[in-house]
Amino acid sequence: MKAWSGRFDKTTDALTDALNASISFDQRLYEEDIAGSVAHAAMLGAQGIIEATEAEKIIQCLGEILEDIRAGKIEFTQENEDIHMNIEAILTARIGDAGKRLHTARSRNDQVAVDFRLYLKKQIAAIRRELLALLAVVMKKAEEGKVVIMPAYTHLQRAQPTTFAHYMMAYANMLRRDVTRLEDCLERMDECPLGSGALTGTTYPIDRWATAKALGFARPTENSIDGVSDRDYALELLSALSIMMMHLSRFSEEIVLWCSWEFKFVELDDAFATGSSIMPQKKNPDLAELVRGKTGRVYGSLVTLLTVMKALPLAYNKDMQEDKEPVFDAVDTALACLPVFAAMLDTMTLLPENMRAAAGRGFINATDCADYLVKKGLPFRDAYKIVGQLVNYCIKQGKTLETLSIEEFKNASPAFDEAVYEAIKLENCVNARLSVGGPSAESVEKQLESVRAFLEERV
């Protein structure tokens, strides 16, 4: 018999039951549901809303149910719709009327809201740990690549010289922001909706601060309607995960390019690559490609929940049952991708000679050549034009700026002298960029120190 069956003359159709039930996916909230019920029962007993002995009986039985679920001794049923009613039915079957008193001053609306928040708080902590572990790996690779010269790109065209360490620190900063986004999300999520009831609270003398504290929340939610109808915290988490996955996807794209024969800047470990069923020479970066592909899944979860919530009047609507599966999938996807990406990156071998060779082609020191003329007194636009003409000349002659004779330089501008060769040497081009955030050894070391301090505060 349904918990709400008193109002109805007929039983629900089997098709209704099948669509209405959520136990197939919300059963993963069993720990949080029991934790919320324990806190609620303890508060009911402390406030004298139910007998203290009944509260103790409820709490003891809930503990036994938790152990039985973990041991695989309990089978949930669709007849009881969701995790809340399944556990309540088991409780009532075991201790009778005392179990029926648990739902006093509570609705499934605030019950599911507290379960969901408790679950996501745990998952944020887990994702944050994996992100910090990945950030530590990125830092390790940056240390490996401090003196490795490589080309940086715009429009996927070689643009200016940098170091592998500088390149890695770009991703380190992205991942650092991902961590702080999760921390910000957690701070706003840290409110307990239990006690909001169906939407307008309750006439019983409950203590919402007590249940909030017992469940590890910073405070209760301030408005009972908002308490049961808010899913901003889930949307914010999906947004943070979408941005995080976008960063992993961009990084994955770099790795896919870098391990191709066209670049060959890195070599993936055999344990984190796959082969072809027909082409024996292939070594495919499938893990990077999968992370890139799974980013679309997380985006889809965000769009799904935004669409579910976009036209819902206050307070709770059954549409909101559709909040869990996309969030669960996004969390699962993030937790699957982060550790394997970190392991792939950690075991990846750098190929410095290939990076340096690529940096030697493509005239990526042209800006430095123009800056050299500016320091000689020429306006930048004039210097830019002169160097552009030199690059055009080099292309036609099959030369690079470094291989031009001093006479060829002077033919372009009398301002050139022998010092130009030092000015356009790639290592000097990199280390002359002392501006904050730049690729010089001094600047990169400051960036490393900043992220090291960030990690030390959190690990």
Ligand code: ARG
Given for the second form:
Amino acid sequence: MKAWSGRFDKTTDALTDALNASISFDQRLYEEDIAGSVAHAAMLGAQGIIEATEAEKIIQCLGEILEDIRAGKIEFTQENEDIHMNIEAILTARIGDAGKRLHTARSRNDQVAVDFRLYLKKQIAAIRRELLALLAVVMKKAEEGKVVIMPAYTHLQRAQPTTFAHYMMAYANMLRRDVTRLEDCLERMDECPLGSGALTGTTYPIDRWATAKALGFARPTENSIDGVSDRDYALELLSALSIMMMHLSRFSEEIVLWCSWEFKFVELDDAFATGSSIMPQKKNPDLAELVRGKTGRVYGSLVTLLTVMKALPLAYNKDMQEDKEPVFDAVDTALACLPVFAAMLDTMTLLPENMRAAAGRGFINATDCADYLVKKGLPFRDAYKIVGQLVNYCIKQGKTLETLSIEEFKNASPAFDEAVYEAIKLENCVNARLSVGGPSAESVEKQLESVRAFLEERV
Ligand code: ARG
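Could the form predicted together with ligand ARG be given as well, to go with the form predicted on its own?
Below, the chain from earlier opens the complete complex, with every other chain and molecule after it.
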């Protein structure tokens, strides 16, 4: 029989029950639900709202139920709708009246809100740990690539020379912001809605600070209607995860490109690649592609929940039961992708000769060649035009800037002399870029130090 059957003359339709029930997915929240109930019962006892002995009985039995669930001894029922009513029903079946007193001064609305926040706080901690581990791997790759010259691109056209280390530090900075986005999200999520009741609190003398503290929250939420109505904390997490996945997806895309014969900048370890069922020669970067593909699922979850919430009047509406599956899926996806991506990157071999060779074609030192003329006194626009004409000439002659004779340079501008060859050497082009954030060894070292300090603060 349903807990709320008193008000009804008929039993519910079977299809109604099936659509209404959330136990198939919210059973994942059993640990948090029990933790919330233990804190609530202890507070009810301490405040004299229920007998201290009854509170103790409830708490002890909840502990036993927890053990039984963990041991796989409990079967949840659709009859009891969701995890909250399932556990309450088991409790009442085991200890009778004391169990029936647990729901005093509480509603499933604040119960589900507290469960969800507790669960997400744990998941954020887990995702953050994996993300920090990935960031450490990116740093290791940066160290490996300190003297590895590669072309950097705009419009996927070779643009200017850099080092693999500088390139990796771009991702390190993105991932560092992803870590702090999770931290910010956690900080705002860290408020306990328990005690909001259905929506307007309660007449019982509850102690919201006690339950908030017992559950490890920084403080209680300040408004009871807000406490049960909003899911912005889940949306913030989904936003942070979407951005993080977007970064991983771009990184994945580059790895896919780098693995192609057209680039061959890296080689994936065999343990992190797959073959083809028909083409014997294939070694495919499936994991990178999957991370790129799974990014779509996480965006989907964000858009799902934003859409569920967009026109709901305050306070709780059953639509909000639709918050859980997309959030669970996004969290699972992030936790599945991060460690595999980290391991794939960790075991990826750099192919410096190929990167260097690609950097040697495509005139990526043309800007440096123009800068050289500027140092000789030419206005940048004039220098830019002269070098553009030189590149045009090289393409027609099948040459590179490095292979032009000094006469050919001088024909383009009398300002050229022998020193131009040093000025356009890729290693010199890179190391002359001393600007803050640039690719010179010195600039990259500062970037490494900064992220190293960030990581050290967090281990
Ligand atoms: N299963 C519900 C959910 O996940 C719990 C809250 C139900 N509250 C209610 N008033 N029906 O949203």
